[in-house]
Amino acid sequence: MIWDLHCHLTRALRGETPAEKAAHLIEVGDRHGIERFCVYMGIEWKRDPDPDNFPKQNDDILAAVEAHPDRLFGFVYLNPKHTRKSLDELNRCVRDGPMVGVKLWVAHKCAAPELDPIVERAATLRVPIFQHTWIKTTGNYPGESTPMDLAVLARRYPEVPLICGHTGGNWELAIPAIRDHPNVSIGLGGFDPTAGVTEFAARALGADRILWGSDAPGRSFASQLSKVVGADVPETDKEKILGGNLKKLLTPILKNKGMEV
């Protein structure tokens, strides 16, 4: 079972529609062996997106959910510079809609108080954030998270499951940085396919912690699976780490919707 923690509906998909495109990811994906696709963000990405734009976004998200709905999982993109239509698209798109997490991209560093409104209604609606996180030798965005920013948060909330997106790009920092806080998973999508990154992930954090993700279309299916197919861990792990865990981690939120997978 390989379920993708990380993908998008970019301009490099084939196809004009939202379903469009999550058809060719799924098609693609096919031939890997995917299962399940996470997908977040629409067609047209924004750093800073307004409180117009985000809610745009979650539209194609909900259309490519719709016509595929038994392959996507959509989160919901949301500024935390806007708490009110943030909360707003929280409710339409997880409580009253078909999405399963809540995604945080560059708009706003995630260790400031302004995501603590969203940390805490995404804690009621059992969603996951996947937050991105990086460390850029030539230096971050204004609103670009660190995995240092993330380990703040989850200082703030304990009991609420975060991802470490990117595992920091930097993973060799990153993964110290979140390791103390057993709420963080780390996310193996969106870098280079270094060898002994997800062996020195799980001696750090245990394979329980580990969630692979692609990035595609932004980066291949087959790059991003040679993390784990090719590390030197135990077979179970790979399992746990491919899907598994991933599974598990979105449980309570696929229960409550009374969705079966």
The other form holds:
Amino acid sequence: MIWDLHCHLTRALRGETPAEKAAHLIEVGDRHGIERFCVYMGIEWKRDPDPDNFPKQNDDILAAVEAHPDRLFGFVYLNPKHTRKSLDELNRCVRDGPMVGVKLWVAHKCAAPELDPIVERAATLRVPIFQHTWIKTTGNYPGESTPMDLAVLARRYPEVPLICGHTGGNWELAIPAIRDHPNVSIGLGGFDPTAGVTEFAARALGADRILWGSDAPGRSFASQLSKVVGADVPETDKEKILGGNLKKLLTPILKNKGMEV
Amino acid sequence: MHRRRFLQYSAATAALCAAPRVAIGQSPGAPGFIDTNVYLGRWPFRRLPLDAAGRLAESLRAQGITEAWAGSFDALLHRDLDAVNTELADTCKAHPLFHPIGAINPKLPGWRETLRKCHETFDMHGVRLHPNYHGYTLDDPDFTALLAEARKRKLLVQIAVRMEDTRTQHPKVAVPDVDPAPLLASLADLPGARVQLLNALRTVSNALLLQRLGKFDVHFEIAMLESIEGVRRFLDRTPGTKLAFGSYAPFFYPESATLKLRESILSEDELSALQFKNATALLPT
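Follow the form predicted alone with the form predicted in complex with the partner chain, if you could.
The next block holds the full complex; its first chain is the one shown before.
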């Protein structure tokens, strides 16, 4: 079972509408046996979207999920700088809609107190939060979180499932930074297939805290799958990383929504 | 149930890796599956799971690779490149899957003698350059002189455009990507010079530049080619460019490159070009 934690519906995909783009994503994913795709953010992105923009991006995802309900899971994209609108979107897309997770990108650092109401609402709804993280030698965007920022948030909310997106890019720094926070998993997608990352993560965190994702269509499924297929870890760990762990993470919200697990 | 499906996937992956061998045939004399972008030695900043030659050879063979063109990681920072090339040649002799590609730095005194040894002593068919680690650009007259000398000897010149995402480099060794654009002028003056750009296709995304380079004897490989169906998209976007197979193992998991062949729908001709025909065209005639 392969479930992809990290996909988008951007221009690299064929088609004009979200549903058409999702169909292309699924068509290519089928060549690798990928069953489910978590999708977030719209066809056009903004790093610091205003309160009118991120609901429109979420509309793209809602349209795609409606067209492919058996293959896609939607995560709601929020901007913590706009708390009221973010909470409204959580209600619209998750509480009252089909979405099953939260996506936070680079608008605001995740250690900031403005995150708290969003995290608390997500906890009530029992959905995981995917936080984009990077440690860039070349310098982060002003609002771009590091895994160290995520560790601060994890300390405030030790019961809320958090995902360290991109494994912070510089994974030898990122994994130790979140190691002591068992509620934080890493997302393996969206960085080069540098050999050793999965073995390092499995040693430091255990396989249960590693989630496979691709960051397609910007990345190939191929390069990202190789991080698990090519890793020197037991086959049982590969099964968990490729889908078992994500399924477990989403089970509470899927059950809440009456979806078959 | 889940276990079985996973095993099916694993079997499918293995089948993918075996498929090229079936497609091109393995009868005596049949061409193989050539990986044009492999390294031996130690990456300076971390141990890699496959940085022992024997283990790397075993892993590449499991992917269906029958020949791998290997440079040395030591070439990035060492100054005694004769010693680096001697060790590389010895390792390749011990592990015949690998064909050594010597390291040259045209900014070092004596590079012509190092080039001569690569060609005449070690019988190498090409040399690999790391301009970003050695501190020169491709409009440097010393580089042009090297290109001319390699052309005279009918040697392939591989240029590593990047070795690592600039965002993840060690902060004390932050190295920019190589700009291949000046090659256009050098190659106009040196018809017949054969160049392959390694690890170029994540950073060099200008289709016009790629096509202009492709009009010369400039080749590419797929190790850092990204995006969904990346190989198919590249072939459609830059028709006529010469694309070979490259894994950049052991820095990357070797499966990354072989799985890319599965992800794109390719004709038999395109597949055989990727697997060996385009690489074979890089060899001295």
